[in-house]
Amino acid sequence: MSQIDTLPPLREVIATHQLSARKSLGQNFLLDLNLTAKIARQAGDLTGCDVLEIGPGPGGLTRGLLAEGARRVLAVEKDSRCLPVLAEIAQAYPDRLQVINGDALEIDPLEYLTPPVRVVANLPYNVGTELLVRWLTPKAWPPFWQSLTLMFQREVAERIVAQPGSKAYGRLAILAQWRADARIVLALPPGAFTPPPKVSSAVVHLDALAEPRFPADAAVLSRVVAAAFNQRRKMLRASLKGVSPDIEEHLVAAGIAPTERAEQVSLEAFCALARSLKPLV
């Protein structure tokens, strides 16, 4: 199958509209519509969901989401050059695609979405991590989204799913795994993109948990984890000294040896430390 709908192939669309990818916008286009449909399928059953897509570009993934039955897609695109292409897709899928021309970091999509909501995106490399952190740290939990299916540089994807003891394990793993089930569902080589990036990519799927995996105050946990990993080569009794003057007592109370380093400490133990520190921080 070379086509998923009646619209032209993406190479033809890009040529017609002269849509060269711009490095300044973190753009790398996926042109294989079979592949974009495969990514859409990683998000699960979309038939009863609104889908938020960031950075649709020429609309390859957008078409995949619509072809896979998404109830409605809200696409946020910063590059105004892509708007005519996305308008053509909207015509082909009446009343199912809304496009907002703007910066995803500055737009609140909630007023345009009806639950249940899934987020599916080939995120621009330059804003991907920041958007993920925002989605994982809302003021209230559960969040507006049921799941996130996101493409990142493979190195970032590995940081999201990393386990204690690995070099990739850090703040991003803690944030993601505290409130979601995260797994890598697809790997993509540079050659899958136009232009090919210098690094491999991977799609990560995160399902939101109804409540965090272990009890902890979000602000305290965030502060502790940031301090611990900002000086990850130091023992925790040193890296966390600024959090509390009697940090060693709190580490022991949480079952953590004061001589351990951040990458050795499990999510559960970090949450126990945050609970111990909460009255003080």
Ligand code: SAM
Given for the second form:
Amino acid sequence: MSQIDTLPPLREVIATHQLSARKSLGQNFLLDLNLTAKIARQAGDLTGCDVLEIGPGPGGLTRGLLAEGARRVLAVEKDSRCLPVLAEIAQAYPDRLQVINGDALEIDPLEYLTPPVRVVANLPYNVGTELLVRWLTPKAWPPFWQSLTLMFQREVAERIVAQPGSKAYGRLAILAQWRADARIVLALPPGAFTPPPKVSSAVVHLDALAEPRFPADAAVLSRVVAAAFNQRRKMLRASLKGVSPDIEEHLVAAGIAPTERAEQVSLEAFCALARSLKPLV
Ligand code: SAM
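Could you present the same protein in the form predicted in complex with this ligand, rather than the form predicted on its own shown above?
Zooming out: every chain and molecule, the one shown earlier first.
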């Protein structure tokens, strides 16, 4: 294994600091620094960017991000056992790594970040989808981030990039693709991690669009898509009955056959339906 910095190899770091992986914290570590540098490169040009990393753990990806030239890395880690290791990395990269010990679901990192900001993380699976949804649904658009480069269970990654007509197509695809360009950039087998998880993983890269791909009111679109996919086997005239008493007319106005099912409806058509239900002024 080649090294990306002068710090010790990660296996040695983990042994020295007795960082046994904890399942409750979703700890599946990446110990190959070539791989973490490769993930960091998927985020695009990091020079001149602040990077928000959630869950640095023993710091493999953190080291990749710093070695790839991130201006600053702000790392939020829940497990205080990792702090001494991260402090060693901070020392090797003076003034470029700030660590916050806390829960990413409770901390607002914005005050610590200077734009442009890229988010890069090998997230714990239970927290990943929740954070992605939050990052995709801020009060105002464009968001604080320019791009998100995130590790997910492969199945979740496929839901993010799914197209109409596939089983994976649903709320997550609509949410992600409405306001971002999303693509899978790397697939990883369980063996890439220590300990290996039960499932395969994939890195998804999302670039924020300056404006949503099609105009629509965010709250209406969200309500329509939730109702449509909650009963995805039903025809839309039935699954969306609760959204409006005139739903058939709105469906027709949006160019959608009322007998269609959610799975077949494009993002553009969902946005047209949201606009018919609530015209944008
Ligand atoms: N980035 C490291 C790597 O690639 O080897 C570790 C990845 S591991 C899948 C997930 C990391 O997120 C762990 O270090 C875990 O302690 C941390 N974590 C879990 N839940 C968290 C939360 N709610 N907020 C912040 N960090 C969390």
